[in-house]
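Have a look below at one chain only, the form predicted alone, in C-alpha cells format.
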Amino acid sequence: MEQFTVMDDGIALSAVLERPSPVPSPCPLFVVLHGFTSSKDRSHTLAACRAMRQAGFATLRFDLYGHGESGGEFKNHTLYKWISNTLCVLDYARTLPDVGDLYLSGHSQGGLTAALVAGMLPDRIKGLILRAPAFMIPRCAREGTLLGFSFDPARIPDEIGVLKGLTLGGHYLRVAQTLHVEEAMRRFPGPVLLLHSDADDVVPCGESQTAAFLYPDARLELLPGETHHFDRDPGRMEALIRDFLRQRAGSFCTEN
C-alpha cells in the first residue's frame, strides 16, 4: 500500500495505491471514486477495490474535494471540481511505472463523475464499473429538487442544508444544471458494469436500468434487497466485480 497526495490547483488530494499479487506488467489500474459525504476508506469502497485486485487490477482510490482527508470545504465542492480532481489523478496515474490501461469506477455521485469523465476521455479510459451511480443529480438540479429539498431552479439559493447537518453552496446546483450525463454515456464505447440494488432508497435502480440502454456495451446487475452502500452482503458485489473482470479479460484488457 502506497499513501500519497496528488495536487490539483493547490488542493491536496489524499490517495492510496494498491497493487495485485502477483503484479502483471504492464498492470491495468482502476481509479476509484467515492460518493457524496463519503471517503476513499468506506468499507464498500474497500470491498470493491479488493475484488478488482483479486482480478489482477491495481487500484488508486482517493478523497475528492471537500471529503475525507483531502483539501477544500464540503460546502464549496461541485461536480466541476470533482471532474477536475479525477482528471488530475488520471494524469498522475499515467506517470506511474509499469501501469498499463486505465479504468474508472465510482459509487453514487462518484459514479456520476466517473461516467462524465469517461465520456470526455473515451480514448484513454478502457472500461467502467459504476455502483449505484447517481445519474439523476443534474436532472434533479434542473427540476428544482435535491435530497428532499425543493428550490426554484431559476433562483438558486446561496446555500441549502443537506444530509448530516451539512451545508451545500448554491454553486453545486448551478454546476449540476449544466451537465448532461446521457451524452457522456453515448460517447463511451468501452465495457461498463452497472451494479445497483433493486431496493436502493437513495438512488432508484431505474437510473442504472436507463443507462444500460444508453451505453453501447453495458451489463446491469441488480442485487435484490441490497442497500445503497452494498453493506448487507458485500460479498455479492465483490463476486460480480471479480467475475465480470475475469470473464471480460479478452476485451476489457489490452493483451500484451
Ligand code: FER
Second form
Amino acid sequence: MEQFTVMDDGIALSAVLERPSPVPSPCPLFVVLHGFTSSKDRSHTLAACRAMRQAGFATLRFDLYGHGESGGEFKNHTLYKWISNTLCVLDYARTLPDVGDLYLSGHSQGGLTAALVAGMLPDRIKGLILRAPAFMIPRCAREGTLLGFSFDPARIPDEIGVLKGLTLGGHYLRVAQTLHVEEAMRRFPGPVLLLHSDADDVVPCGESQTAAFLYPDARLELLPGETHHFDRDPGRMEALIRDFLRQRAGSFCTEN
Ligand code: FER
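Complement to the form predicted alone: the form predicted together with the ligand:
Below, the chain from earlier opens the complete complex, with every other chain and molecule after it.
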C-alpha cells in the first residue's frame, strides 16, 4: 500500500495505491471516487477496491476537493473541481511504472463525476463501475430541489445549510445546473457496470435504469433491499464486481 498526494493546481489530493497479488504486467488500474461528504477510507469503498484487486486490478482511491484528507473547503467544492481532480489523478496514474489500461469507478456523487469524466476520455478509460451513481444531481439543481430542500433555480442563494451542520456554497448548484450526464453516457462506448439498490432512499435507482439504456454497453444490477452504502450485504456487491471483471477479462485486460 502506497500513500501519497497528487497536486491539482496547488490543492493536495490524498491518495492510496494498492496492487493486486500476483501483479500482472502491465497491471490494469481503477481510479476510485467516493461520494458527497464521504472519503476514500469508508468501508464500502474499501470493499469495492478489494473486489477489484481480487479480479487482478490495482486500485487508486483518493479524497476529492474539500473531503477527507485532501485540501480545499467543503463549502467551496463543485463538480467542476471534482472533474478537474479526477483528470489530474488519471494523468498521474498514466505515469506509474508498469500500469496498463485505466478504469474509473465511483459511488454516488463520485459515480456521477466518474461518468462525466469517462465521457470526456472515451479513448483513455477502458471501463466503468458506478455504485449508486447520483445522476439526478444536475436535473435536481435545474429543478430547484436538492438534499430535501427547495430553492428558486434562477435565484440561487450564496450559501445553503446541508447535512451534518455543513454549509455548501451556491456555486455548487450553479455548476451542477450546467452538467448533462446523458450526453456523457452516449459518448462512452466501453463496458459499464451499474450497481444500485432498488430501495436506495438517498439516490433512487430510476436514473440508473435510464443509464442502462443510454450506455451502449451497460449491465445494471439492481440489489433488492440494499442501502445507499451497500452495508446490508457488502459481500454481494463485492461478488458482483469480481464476477463482472472476471467475465469481461477478455475484453477488459487487452493491452493492444
Ligand atoms: C442529493 C442527494 C444525494 C445531493 C447529493 C447526493 C447535493 C449525494 C450523495 C452521495 O454522494 O452519497 O440531493 O445533493
